[in-house]
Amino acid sequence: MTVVHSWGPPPPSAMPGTTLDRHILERQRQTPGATGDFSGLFQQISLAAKLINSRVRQAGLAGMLGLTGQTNVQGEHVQKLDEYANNVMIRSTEAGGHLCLMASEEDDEVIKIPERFPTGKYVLLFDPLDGSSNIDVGVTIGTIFSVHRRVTMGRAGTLADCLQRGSVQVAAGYVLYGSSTMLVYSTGDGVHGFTYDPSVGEFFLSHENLRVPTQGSSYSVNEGNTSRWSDGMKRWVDWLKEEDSETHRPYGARYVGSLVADFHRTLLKGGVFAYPSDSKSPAGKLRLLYEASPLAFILESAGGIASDGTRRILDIQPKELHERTPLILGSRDDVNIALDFLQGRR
């Protein structure tokens, strides 16, 4: 029998992907002036998103499914996964010395970095598990991350570092837990997507350039919020069911539950999600800082419009911490339609 050894670099067909490590430090070295501090957080951002990832898949072997008792700033039951990603996210970003301070969905105030570490020129914001009231029944959640650059001086953050319009985004980014983990991050000249590879422990580039189509053919809304809706409201759901060859209609209801499951479908395949505002939550009920901004960043980047119904969400300049707003994105022409009805044009 006759053994022939294969001596050199595999074939290119074998060589692994770009992984998320390389791609940001890719980047850093064609941006003039770029000290590293960025990447350093996004590893460590990425760290957090796989051990989020790693609970979340046992997390019934692991007795993490359920309730801890508590509720959280927004009224709402934490469920202990909320309770350990909120952790780790925290944990895995602290002691770095790129953050100045750190806010959460999960935390009444800001989160300060401790004494003894080290402070840096960077603030983020975070959603540490969306979807969280679906985590039991094992549908696609996900976690959802800002960064800012400060605007205070001193050693320490403060609030007005954390109430900044979206439109000053330094970054912005979702891991999804789903099918597939997913990270998709932005800093504002593209977006691009990397897929975890647990044999391996990396996330390697698999969606490059992510481009939202200019129109869809699916809505995604809770329509059991229907009798609480703006006559608007009512009329352009009205719209997207009625049967019409030359604008592509019926269109195809979707809807999750997940703010980030929804938003990832509408991102690769196009169409429309809202959360408008309606009587029983007339501000809206997803979170600016921590939802609807750094998501509308992203969209805005691949091409698509996110908007409260009047105004671009990234033009709004936040008054709290906790504020919540109506949320309506998508594809181009599918939201310049529902903005039409939702303005009165139509």
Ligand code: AHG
Contents of the next structure:
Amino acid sequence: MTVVHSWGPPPPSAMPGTTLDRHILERQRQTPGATGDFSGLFQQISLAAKLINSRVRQAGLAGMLGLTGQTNVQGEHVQKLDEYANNVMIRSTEAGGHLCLMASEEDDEVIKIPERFPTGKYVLLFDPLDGSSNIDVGVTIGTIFSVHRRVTMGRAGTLADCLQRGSVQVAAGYVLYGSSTMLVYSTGDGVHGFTYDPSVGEFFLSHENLRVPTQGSSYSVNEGNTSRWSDGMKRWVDWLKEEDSETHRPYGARYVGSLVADFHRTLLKGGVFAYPSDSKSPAGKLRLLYEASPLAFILESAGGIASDGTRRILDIQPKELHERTPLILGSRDDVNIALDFLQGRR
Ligand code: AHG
Ligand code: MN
Ligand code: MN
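Same protein, different state: after the form predicted on its own, show the form predicted together with this ligand.
Up next: the whole complex, starting with the chain shown before.
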């Protein structure tokens, strides 16, 4: 005789949510020909996120603040957490047999898979710790990653496998070490956000099918660079500050200084983020392959726009591993107005 539980199904709140692993596996099952390679890689990226998160949350206690004394290929002082996060991303993913190559903001050259490990069909590019200048002051930082399918043959991948347009990415994502720790990713068919529950040690689905509003109410730029901006950029920002209730101006100014944090707010609430080219950085400051490209992929999957001021970010053919790009991204209506100013139509 089957026992019927008189108390009925548990309330939703008591039901365990959808973990990141389950979400990825369910999508794997819906993908014809999927081998599980991608799911395996994602599980390793998720582990790296948990390990980095643990150190971020105790940075001051774990001797993780301050500088290592080295400078990286970007000419930036390397923070201890930069180095730790970089090592964790590499160690967590190099042995799984899913990758033929990696590339990191922190490494001059591509990162080869050690001979003792099998290689696979994907390439992983990442900014292991984004927002380094905010580490020591307890402000939100993140990790950004991009996954491409290799285009070369043979055991080891080559630079050509890294220098691919953003539009052909297999997946892109970021981890936000903020008031809560979140992992947001897209494979191109929707953007999904997971919140980390440290008491369980898992990421649970909390933001399914994120869509960026067509217009927002904030702009995110480093106004300290104003004197270096083009005339169009100056006129656009001045326009945003004018009083005009019909066009919901002035916009609010929001600038964290960690790209992942400014991006995440723009994705959820709309608005526009811009780090344009200027007289000091004619090619812009942000890096194409492991900052602009993955975030543009996510944003377009959520209905937004990401441009370098003249071209769609995802159409840019990378020429060098650490090449930089101007970046304007956010809500469709807001970015189109920015481009009108930047391209001289207003
Ligand atoms: P990273 O810490 O990986 O070098 O990235 C820092 C970037 C990005 O996170 C942020 O949007 C930008 O630098 C801020 O630059 P400014 O401090 O010049 O505004
Ligand atoms: Mn960065
Ligand atoms: Mn970084």
